[in-house]
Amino acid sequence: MKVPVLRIPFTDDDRAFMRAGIDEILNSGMLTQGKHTERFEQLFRELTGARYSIAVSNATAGLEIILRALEVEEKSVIVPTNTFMATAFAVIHSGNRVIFADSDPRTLCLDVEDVRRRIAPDTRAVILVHVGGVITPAVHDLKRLCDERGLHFIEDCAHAHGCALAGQQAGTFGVAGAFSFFPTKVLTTGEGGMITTDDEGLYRRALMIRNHGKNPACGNRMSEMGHNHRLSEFTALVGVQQLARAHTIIDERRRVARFYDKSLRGMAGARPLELPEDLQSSYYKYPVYLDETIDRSRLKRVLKEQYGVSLTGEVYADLCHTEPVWQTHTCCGRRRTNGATPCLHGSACNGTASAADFPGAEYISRHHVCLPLYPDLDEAELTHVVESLERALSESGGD
């Protein structure tokens, strides 16, 4: 039996009703922005909570662009370097100097007490990532220490479609969130994103920047420094699709993380990351710890090669802070000429983006791996996934 990394399951009901999209978006002619995008933003509203939600390019440029709406240029950003480098480049590409900061093993998510350390005299934000669908009990506190700070507080929230701790949705917790439409994730539409927001200036500016900077107050003349950041109506009629079966597919996610917590419980040389009580998760990983004698590579390959099982990728494996792109080019994105390093921030930037060690999030990044975890996945893949992974764990460990 194999297991593959991802399937994404689109039924004959799915297909028939793109199908039928499809031909009702090329007749009408409005081919970006146009009913289905908003159809799309008002379904997200409704999974999360929010009271504004603006349909972007992809979850990037939502982090741009949020970063942009609050005037947050020429300071330093706080993120985590256990996170997909997207999330630096946002802060980079909107004008800014990327400050990493540890996280906690136990949550995967941002230390506190390492951002509290970490927060330097030109910090204007911090990014919390909710790295596999974890929203860490951490979120109050970190909120009020940015609020003690003067400090925006922003969610990036990729990981997170349909998440809540103590019933209050991801992307609702600080000023704005921006997810994530990828192919692996919760919900996909192959490409693109969504700010949420309950802050009426930040969402009429974020709908200028998204749109070449246009106003309509102006008569739609330019008076932002925008982007084409628009959303295509057929990527916003899959989305659609998604949302609403939204609920139908973070259950079944569920019933797979729960088969994974019941058949690993007492798994000798592996343990589930155990979950806030009260987070109620979508599971867009499965991760679990390793015990430090086994060998990660090796594991992985022996349930690939021999049990047919493909591994989903860690979060994450390779830390921002260790990335060779540090090697040409300064921490706010400027690149390094005949060893010169032109920095927006002058002496702040040193060259490099990681300025002390990371102990959290080195100890996440060699000792786990994530399960595959989607949908369709029936309980005989799941039994083979688990027994291959028992057996395999017992030919892995160190020599």
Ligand SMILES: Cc1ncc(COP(=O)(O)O)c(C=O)c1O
The other form holds:
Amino acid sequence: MKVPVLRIPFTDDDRAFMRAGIDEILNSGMLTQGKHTERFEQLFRELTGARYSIAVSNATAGLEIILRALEVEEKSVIVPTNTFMATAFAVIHSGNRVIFADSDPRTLCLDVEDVRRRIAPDTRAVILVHVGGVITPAVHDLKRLCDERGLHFIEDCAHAHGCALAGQQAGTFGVAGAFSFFPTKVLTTGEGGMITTDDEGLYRRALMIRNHGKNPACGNRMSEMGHNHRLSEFTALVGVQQLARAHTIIDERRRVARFYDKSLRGMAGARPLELPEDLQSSYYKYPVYLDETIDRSRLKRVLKEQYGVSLTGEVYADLCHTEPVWQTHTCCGRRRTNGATPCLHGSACNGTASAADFPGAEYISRHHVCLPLYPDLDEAELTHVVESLERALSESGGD
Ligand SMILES: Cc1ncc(COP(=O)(O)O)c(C=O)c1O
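Now that you have shown the form predicted alone, what about the form predicted in complex with the ligand?
First the chain shown before, then all remaining chains and molecules of the complex.
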């Protein structure tokens, strides 16, 4: 049996809905920023409970727009090193400098005390990433720290559609959140993003920045430093379909997670990440910590080659501060030049971090794997994953 890394199921009804929608869009001549975009945004507000939502081209653009709308520029922004580089790139593309912080192996998310230590005189914002769908219970401490220090608290919700902590949805803790609809995500439109916020001023500025800076209040003249981060109506149509099925998709993911929870209990060599009690996760990932003696590369190879089980990518195996791009670029995105001062931030931008600076994130990056998790995995496939994992673990000890 083969268990692929991902399947994205679309039912016959989903396909019929989208075929009819495409015809309607073509007949209307309204190919972008039309009624499907509005409906997509409205359904997302209903899912998250946020007051405003803005559909954008992707989550990276969403984060960049949030920082621009907040007028954070030529400042530093703290992000976890345990994230996808897009979080850091959004900081740089909005004209700012990245400061990486450590994460807590219990939650995969930012370590609040480490954030506190790294706040610089020019720091204006912190981006919390809900890694793997985990909303850390420390979210409230982090928010309090940001409030005390006058920093904007922003959420990268790329992994967290429908996740809630004690009933509060991801995307509603900070001043704004950005979601991704990339194909691997809990809900997908192929490419796409969504900003959520309760702040009307931020909402109005984000609408303009998304659309080349056009300001409806002054005859669509450009009053913001805008960009084209719009979403086409075809993409929004897929978003409407995904949101109509969001609860089913998320319930299915929870069913798979419950199967793993039950089956992995007591398994030698593997320990599923223990989730916070109040968390309702949508399980973007199902992370499992491995014993020190397990060789992760060998485990993954054995699972794939001998048992046909493909594991998904870790969150994360490569930490952002170790990416080769920092050999040629500074933390504000300028190209390094021989001996010359690379940018206005001087030595603060040189990115000299080492593994010892991020012990929590280092632990996360070395010691976990993520099991396949998507809606239509059936009982036979799940049993095969678990049995294969047990066998592969016994074949992958250090020697
Ligand atoms: C944590 C995180 N942030 C941001 C992004 C960027 O999302 P997008 O590809 O929609 O720009 C991703 C994408 O994988 C992600 O995992």
